[in-house]
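Here's a solo chain for you in structure tokens, the form predicted in complex with its partner chain.
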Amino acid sequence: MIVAAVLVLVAVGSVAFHFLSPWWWTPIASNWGYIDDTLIVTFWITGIVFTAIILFMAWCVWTYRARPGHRASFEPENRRLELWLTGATTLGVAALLAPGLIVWNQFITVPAEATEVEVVGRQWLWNYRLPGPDGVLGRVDVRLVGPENPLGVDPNDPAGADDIVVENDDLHLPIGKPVRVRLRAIDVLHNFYVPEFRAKMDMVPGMVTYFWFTPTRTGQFTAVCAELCGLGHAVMRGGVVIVEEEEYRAWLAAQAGGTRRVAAAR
């Protein structure tokens, strides 16, 4: 009968796409793997019930059908059954749970060796700020921001000074070393987002929010806005170079007006 070929062929449909189809995640290129695999985890746990179900809905259809001489039976309920299938389901979701908490807790500690870079969103596009030779990125104030100073930095705070500013270049950053991003915004909401490193966070006018993560694969990569931030939100894009550590250096070496331009505004 139709209906019931039909919504066979919607679950045998759908898993034939999910495998056959060319659309997939991207290469990964940072150390979150694991979120990939709780994710493969979750795909097969749901991809499993989602066909049971379907599959069991169309055998009803059919055998259960309406026809002469056929009645359905009384049963108002089954105890049994129901608290059966109630702890089996919890179960299901407890595994599902347990490797995601493990994960998201790995996701929030940050590495004691983790260097630290500065994300900035603005209305419609990205800025980066490096700490300087002492590792360590000064105070800023967004009510300190003006054309001399696009990311507010405090001329008044030491730390500050030899922070380096990237402001029409991609953000380069080594292969293989854990990275502290933290993130601002001095509009409104933005989110920095490389499909390929697979970890994103908001950014957030008054606040300063972070993820980070540990590169694992050189190249060039695009990172969108993952926030509506207005007009531009859909062409706000950046770069995100991973290279190896000479090259690193040398990159950071030719950023030297940044700096200075800092200083200026002092």
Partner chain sequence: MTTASSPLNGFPDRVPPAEVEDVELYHAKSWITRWVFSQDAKIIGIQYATTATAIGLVALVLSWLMRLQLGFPGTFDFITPAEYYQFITMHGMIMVVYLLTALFLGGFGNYLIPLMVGARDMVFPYMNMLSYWIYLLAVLVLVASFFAPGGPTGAGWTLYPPQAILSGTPGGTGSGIILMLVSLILFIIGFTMGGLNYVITVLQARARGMTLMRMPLTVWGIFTATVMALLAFPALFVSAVMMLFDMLLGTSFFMPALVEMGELAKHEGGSPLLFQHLFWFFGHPEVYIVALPAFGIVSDLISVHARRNIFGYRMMVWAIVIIGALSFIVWAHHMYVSGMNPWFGFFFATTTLIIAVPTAIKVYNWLLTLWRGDIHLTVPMLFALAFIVTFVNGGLTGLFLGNVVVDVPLSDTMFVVAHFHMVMGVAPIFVIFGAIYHWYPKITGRMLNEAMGQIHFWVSFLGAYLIFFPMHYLGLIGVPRRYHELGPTSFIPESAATLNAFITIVALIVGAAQMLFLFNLAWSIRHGRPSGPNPWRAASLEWQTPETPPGHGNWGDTLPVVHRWAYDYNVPGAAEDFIPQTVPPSDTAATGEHR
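Positions refer to the first chain, counted from 1. The model shown is predicted, which means the values in this text are computed figures rather than measured ones. First, how it differs from the form predicted alone.
- The two rigid parts rotate relative to each other between these two forms, and of F107, E148, T63, N156 only F107 lies at the hinge.
Based on the form predicted in complex with its partner chain presented above, generate the structure block for the form predicted alone.
Excluded here are partners and other molecules; the one chain stands alone.
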């Protein structure tokens, strides 16, 4: 009886926590409403299954408890039950996968008008590279990474001569404009994650990955590494500041030092 009661309390408490917890309606800082919608669908499906299983377990514990004069029956096979469970599981998995595939297609389909920003992860800080007046990021080569060229910008590529490098500081972005975030890692596996943006992606050495988003409200948000990357993983934090267009242009103009460094390396 105690075990059955505890199982019922677990089910009721889990549902109550889900609806009453303060994180559920946290305001988002980007246009990823469909990601939250997918999470809601996932919560409904897994929540119903979880609650049903817990309550079924409580019913079994209560109904089939040891009592004088009752004996357990042995039924090694039940073909009808196996088919029903297999079919229900298949439908449940399909219901979980379908929204994810739709969202993934939106996640990687970048608008044509999006600007590009590069985020480079290394132990244990974030660096950023933005295109200069030409609007194009220059080529990079990991063999060129050094004290005067921390991001490995190719000095033989004219497109990279005006690139703006921001080292271990906050990244500023204008509100209301789509941004394609290009991701690279210099040393080990990292993951650039800003929770409010509902967007994250692994950064694999030797590869270029990306995601995109459109900031929809101003503010300062914390960027963390969501992949264990060594002893300093916990302190690998940065900031992403969403500002109005004029403030963004003023910040961009103040980053001339990063442009000079790229030019000097060239």
